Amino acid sequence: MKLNLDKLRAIVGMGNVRTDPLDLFVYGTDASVHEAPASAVVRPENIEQVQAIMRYANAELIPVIPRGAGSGMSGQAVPIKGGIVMDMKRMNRILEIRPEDILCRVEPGVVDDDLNRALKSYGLFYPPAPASSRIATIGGEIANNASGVRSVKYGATRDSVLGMKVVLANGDLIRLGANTRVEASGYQIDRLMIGSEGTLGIIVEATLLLKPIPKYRCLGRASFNKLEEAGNAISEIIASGASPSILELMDNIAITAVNTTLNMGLPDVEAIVMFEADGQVKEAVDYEIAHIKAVCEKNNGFGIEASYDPEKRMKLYAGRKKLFAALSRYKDGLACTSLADDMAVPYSRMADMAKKIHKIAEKNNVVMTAYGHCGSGCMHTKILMNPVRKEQWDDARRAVEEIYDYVYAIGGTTSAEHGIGISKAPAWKKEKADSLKVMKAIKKALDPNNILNPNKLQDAPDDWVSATRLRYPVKGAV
């Protein structure tokens, strides 16, 4: 593959084509364990430039990997076979806010938190709110169908996207979706783009559905001496018809990590359940909170507290918010890796899943935690391991396979919000075996030369450990 850098510079300007080895190294990885060098980094600022880049790349059969903030945890933006990494962060304008229609139009490089700051004066917010919202871009969130703590009530990104503009592999620009809440005509191609991880087209504009900011929010916390009882409480809360806006689980490993590294003073119990209710009418929020408290008490929850006060809410939630960083310092010599980290399972199997995670970890000589947005069925786990030891990667490989085998056995799915990328592709392909041919046909129809983020999803390598270099100085071949 030989790039004509002068052609790329003519499209986006001299300073927006990067080939310095340090730049290529940075853009060759994301928040996953993977890295592979890009051939060049190109930073367009408008749709026309994206189209021109794609026409050139398609003609020359050069891979193009769209990239937002690089906060993906599964290797979605890692250029396995080199090519152009297209950094979309310069396309960061909020094009229109229409409060009368509760929608807005944005470019893909707009950062989630920046958008919500702009929406606040209109009394509106954009709900998906992944944990990385401080840096995550709207285009990246759409490409991965991201979600966050309030997904239990407001859904994932897919539930907040009305329409979009997409540049196809050949440079054509297409408009998808509508400006209306419902649309019943033809193939829902916009839905196909959401979660496609940059393999079908490049999102260059999005029309987003907004929500009114709730007037009241009440956040609470309950402790449980048994993980199983916490899982049962979560299942019963959802099955009872309650409408929490947050319903989160933290197991003892998560609690210990937060207490050890951040001195949070959380109770030393097997599990904590965090819950929130929100709304425009306080009496309705009071009712939801009282109902959730009652369910927790029924399942032996104790030390239950809840507050409307913003400072108190922030203090109650601080341990969960800072958990991912805390896990990285859980124990000297162990790194926090995102491998099998965001499966979803039926509510009734939440407690079983959490217990199974711990059993698999012990069996395979790693440490694993169970936490997450359990109100939406999402169970997060991270594998804490010594990443410089070859045998630990073998342990992790076995643990990942066993976890997903169990997930599928109980009717779960591979990824709830972090996407597939490289790390989860072998397991995901096992889950989606019946539909892989259809996906390959769709990919072929929209990207016949296979230049858009190749070697991902259905075309990803079957061995995630050796698919790329690992971002750790592993002693011995992996």
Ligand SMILES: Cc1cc2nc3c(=O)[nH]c(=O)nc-3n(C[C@H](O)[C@H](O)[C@H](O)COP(=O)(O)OP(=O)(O)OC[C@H]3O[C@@H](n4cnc5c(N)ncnc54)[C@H](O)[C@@H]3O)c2cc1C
Given for the second form:
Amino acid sequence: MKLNLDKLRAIVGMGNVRTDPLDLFVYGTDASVHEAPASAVVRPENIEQVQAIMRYANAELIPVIPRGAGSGMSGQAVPIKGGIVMDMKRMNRILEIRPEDILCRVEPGVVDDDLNRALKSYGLFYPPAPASSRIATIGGEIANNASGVRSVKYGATRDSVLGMKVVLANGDLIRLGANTRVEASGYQIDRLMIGSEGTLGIIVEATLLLKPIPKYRCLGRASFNKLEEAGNAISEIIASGASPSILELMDNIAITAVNTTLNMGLPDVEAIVMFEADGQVKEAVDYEIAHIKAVCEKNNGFGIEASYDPEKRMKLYAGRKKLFAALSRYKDGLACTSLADDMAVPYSRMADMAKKIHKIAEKNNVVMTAYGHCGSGCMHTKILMNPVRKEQWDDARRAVEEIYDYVYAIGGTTSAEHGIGISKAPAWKKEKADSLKVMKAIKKALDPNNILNPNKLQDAPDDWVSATRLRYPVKGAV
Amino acid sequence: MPAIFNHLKEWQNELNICIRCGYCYEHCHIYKLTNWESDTPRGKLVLIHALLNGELEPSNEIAEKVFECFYCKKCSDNCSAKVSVTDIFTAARQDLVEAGFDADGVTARIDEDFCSRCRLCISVCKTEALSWDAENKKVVRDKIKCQGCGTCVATCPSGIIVQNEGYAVSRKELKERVKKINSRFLVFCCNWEIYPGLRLSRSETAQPDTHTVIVNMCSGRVEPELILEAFNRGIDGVMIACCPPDECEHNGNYKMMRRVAFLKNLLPELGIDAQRLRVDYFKAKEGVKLKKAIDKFVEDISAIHQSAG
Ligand SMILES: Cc1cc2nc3c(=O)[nH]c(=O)nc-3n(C[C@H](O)[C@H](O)[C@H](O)COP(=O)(O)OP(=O)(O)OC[C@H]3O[C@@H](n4cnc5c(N)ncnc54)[C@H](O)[C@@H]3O)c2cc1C
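Okay, that is the form predicted alone; can I get the form predicted together with the ligand now?
Entire complex below, previous chain first.
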């Protein structure tokens, strides 16, 4: 790959192109287990610059990997074979907020929490809210179809994106979607871009649908002595027509992790269910909460409490918010890896899935948790293992495979929110075997030279463990 | 593992424990300035990890990154994986310096040729980065210990202690920032008590604030010249928000209190009401109290203006 740095500098300015080995290394990592250095880091500031970079890269057949905050957990933003990492964070303007149409227009580098801070004074919010909202960018969220704790009520990113502007591999700029809640104007290409992980186009602007901030929020918690009963409670809450705005599960491993690291004092039980209801009318929220409590009780839930008080709510929820990071302190010598970490399964199989996760972990000499946004069908797990031992990677590889075989057998899907990238691609290719051909055709049509984030999704290597260098110093080759 | 990383090798396990979530971005003053990920705590840990495992060769450029840290410790304090981020930076500083790599980052440098040997700087340095070399009769600095608070910079009567430009704390940069202010009030806020979130996004629809906040690493860094420059530019009020007396990481607030007492005597002689300069104290994370205090200050000074007609 021959890079003409002067050309890139002429497009974005001297100060926005970097090729120092240290920068190339950092921009070749994200929150996944993978790393591979970039060939250059380029920071465009506007649409014209993005177009010019794409025209240049397309002519010279140089890979371009768009990057938000690099908080992806599956290696989506890792440049497997090098290339230009296009850091979108300088395109960070909130272009307009239109309360009368409850929508806003933003550039892709806007940070989710920043947007919500700006919307607050209008009494509005942008709902997808992944746990990483403090750093994740809107562009990264769209490219990943991120969702979060309130998706059970408000949906995923795809439910909040009305339209966007996209720069294609050849540098052309296209407008997709509309400014309206509904649209039936032909192919929904905007939907195609959502979750495309930077492989089909560069999102350079987005029009987002907003929601009014509810006047009342009540958050509660119930304990369970059996994981199964917690799973059943979740399924029944949803199936009985309740509309919680949060419905989360934490298993005992997750509880232990936050208790040891953060001293949270969560009840030491087999499972905790957290729930929230919100709305503009207090009686309606009361009604939801009473209903959820009753279902929990019916399924042997105990120690049930709920509160409208913001401080108490924060306390009740704090452990969940920091869970992922806390898991890395579960036991000395074990690291917390994001592998097979966000499958979605039908509600009625939630409890089975949780139990199976623990069984597979035990069989394969790793520790695994089951927690997550179960109200939206999303089960989270982490694989805790000794990352410097080669055998543990073989264990992890097997565990991942067995987990996904089970997920597909019960009618679930590979990823609920974190995306496919590199580490989930082998399993996902199995799930989507019959549509891979169509996906390849779409990719070929939009990016004939295969320069946009190549070697991801359908084109990712078949073995995730050896796909890139791993971020840990593994003893002995993997 | 290359032999030179004697201090860092103790931290290998901690480096594995970092999950690279990037939540530390939100807390990092340097990152908010540069918007380069290689300046974030996560980015630096990635680099240090790569050094330790031979994936990157040590260089002055990497050393520079490691010395770019004000040790506000917000990354460590808020890391839910409880990684001792800044301790790892210190180990990296030690190893790189011992291996002969050279960098200044945000640390303070002394121009020895012009030093008058008054040694005032030694007395204000809480991290003991400055000491007197009796044999060679000069002030020496231990840059591994220096956390870049800048109290010595503001204290040196000869003005020969400096910090590099690029981190918004050099004398020139601070002055320029004061000159650019177009709001009515200025708040010097030390990094410890405010918690501003990432705030890297720009919004053209947002209302301009009544006040501008200049975040610095310690109120001890706020020189009288900066305050006078602000009044000179017609700013209505200057507030210094700093840590309570015994809680300052650098003891710089005592220095600042003496300066403010002096200025309060001087201001009336310049025709400036002394009430237009205010000091207030905040503990870490008292962001709400800070916001209320700023509103109150704006209100009080506006009232004085009105009654003065
Ligand atoms: C601790 C932690 C918690 C998390 N919690 C959640 C959660 O609750 N829900 C959830 O959904 N995710 C979660 N994530 C995963 C991740 O933060 C999100 O998926 C987020 O949307 C990624 O945004 P980013 O800006 O960091 O994107 P990056 O990681 O930088 O990029 C992700 C992908 O998007 C592409 N991309 C980025 N910007 C653009 C653009 N402008 N145009 C085209 N493609 C682009 C990249 O090429 C890449 O393929 C979590 C991550 C961490 C570390």
